[in-house]
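Only one chain is included here, represented as structure tokens and corresponding to the form predicted alone.
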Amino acid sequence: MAEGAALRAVRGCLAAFPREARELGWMECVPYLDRPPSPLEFYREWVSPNKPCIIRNAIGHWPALRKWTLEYLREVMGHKVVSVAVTPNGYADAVFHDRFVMPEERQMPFMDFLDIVEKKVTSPNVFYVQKQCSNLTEEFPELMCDVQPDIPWMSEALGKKPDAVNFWLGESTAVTSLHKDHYENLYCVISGEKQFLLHPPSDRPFIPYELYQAATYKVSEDGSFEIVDEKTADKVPWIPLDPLNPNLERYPEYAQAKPLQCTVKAGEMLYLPSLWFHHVQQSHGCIAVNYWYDMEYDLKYSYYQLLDGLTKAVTVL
């Protein structure tokens, strides 16, 4: 009986915590800044309290905003072979049935990828340049002169340079499933727009995780996709829920979550704080660059780990 009462008390605390956190610092929408902040202002107002914002007039001086048309990219990068994620449904690194499935990573001339984006070539599959690990500096160094190697006021605020600078370009059917990162993320949209659905870390008790067999999409000889298990890989903890169409019968706790939604347009920059859950959609042919700064593994991280661990424990019991 005592153990049952203790477990009910823990469940009650976990259910109350997100609501109390919202009362202390909840925002009804993602705020806009009309200019880049000073390093001190940015750290004090946004990084330290772990709050997102959209920053205007931060990348207006980048040549990329004027130059990065598909024609320009074809001229500069057309013959270069790059990594492209290919899936049958637009969901890379996502749960499909009872597997966590990663995309087929296809090496192809960039011009062939652009033919698909521009509908010069039709394909039943979905193609997305989304390889991370600093693919802009590693695979697209020819484009680096059109952007910045880092964001100076962010680098000064955090006292470090970015771990990675990534280049994103794809079809509107390419969707990023709900997940979180251990990065302070600056997401800069060059053309088109990105739609973000966001949850603060405090919503963790409402967000389900399950363990899945890791697998990868592979193209078979007839052109169809098959799912091949990564048999030596550990099981992957991932969020099975689609926040755009949540299955509340299976995951009723999610009904208590209150996501923020925002659209980041060309020339704008989203600051996405570490540990925030995010789901991303995009307009067709949207081009973006993002900077990943490693988070500080401080008391904030320790508190989140405690929240995560308690949520997992009461889910199992």
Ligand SMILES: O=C(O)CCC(=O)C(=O)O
The other form holds:
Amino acid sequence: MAEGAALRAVRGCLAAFPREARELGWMECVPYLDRPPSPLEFYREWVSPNKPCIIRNAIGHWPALRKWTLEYLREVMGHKVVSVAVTPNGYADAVFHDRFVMPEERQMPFMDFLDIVEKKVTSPNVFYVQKQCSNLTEEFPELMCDVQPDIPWMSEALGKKPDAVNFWLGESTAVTSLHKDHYENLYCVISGEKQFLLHPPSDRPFIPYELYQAATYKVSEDGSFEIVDEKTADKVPWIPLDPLNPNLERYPEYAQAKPLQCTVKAGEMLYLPSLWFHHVQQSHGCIAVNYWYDMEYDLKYSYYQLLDGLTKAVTVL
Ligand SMILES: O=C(O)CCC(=O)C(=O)O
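Switching from the form predicted alone: structure of the form predicted in complex with this ligand?
Below: every chain and molecule of the assembly, starting with the one above.
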């Protein structure tokens, strides 16, 4: 076969793949479970087939559900200095013009952050406690007694403990841009609600990535933000597309992708499987805790790497 025909054949296979994968296991919406499953059942029905679900009555016994008001958090944590992501537009870790821009990571007393969330103080900027890297255990250890250090049935199902337990609290204007990672993610909403837009890993051929110079927002003397390039030579691959308002002229393939959308309410837990693309928004002052369990680097991972590699190869050719 001539090279051009071979390339067309590979492109055809990649374009057909998301639909074929969907036909095998598509869900119109994210299903609900009424209670936490047994470890074996959870592994068999959800982790192994890499399917999301929302689990009710899994965290109803956590004191956090009753205790964690902004007032309570102020009382327990107010004087502590914590890391807060600050941006001019609500997008931390996202593409802005021709850069991949990370937030200013500001160290500030938690009570100053709460003043902004509660609108006691106004700021033109957007603030989000979203440090990840286990910020709940590292920066908010006083709150650990109100939740659990791990989710026992998940730890048993996977045969390991979570790599990170994260605390999330922010303004409604703070948005997490579309991305994916290698965690089996149990996302628990304590108060307010989170809106997720999800794509299965099989949608990869329709999801654009581009390479960007890494940069960070820095506040200047006059309070305005500048974007300062990182010194690293490596460019960052990131998704430039806003799935809520996709530029289909620039990324026409995305029109064929079919996102799932769901809202996770207080007391509910979303199982967000590894390698799923996710875009996240929240109600103002929403409080959440999530558990990142590292995925198994098994055949599923290798197949995804192949899909990713082929998609990149036909995009640059
Ligand atoms: O809650 C968020 O804003 C983002 C969560 C997320 O992207 C993650 O846990 O991987």
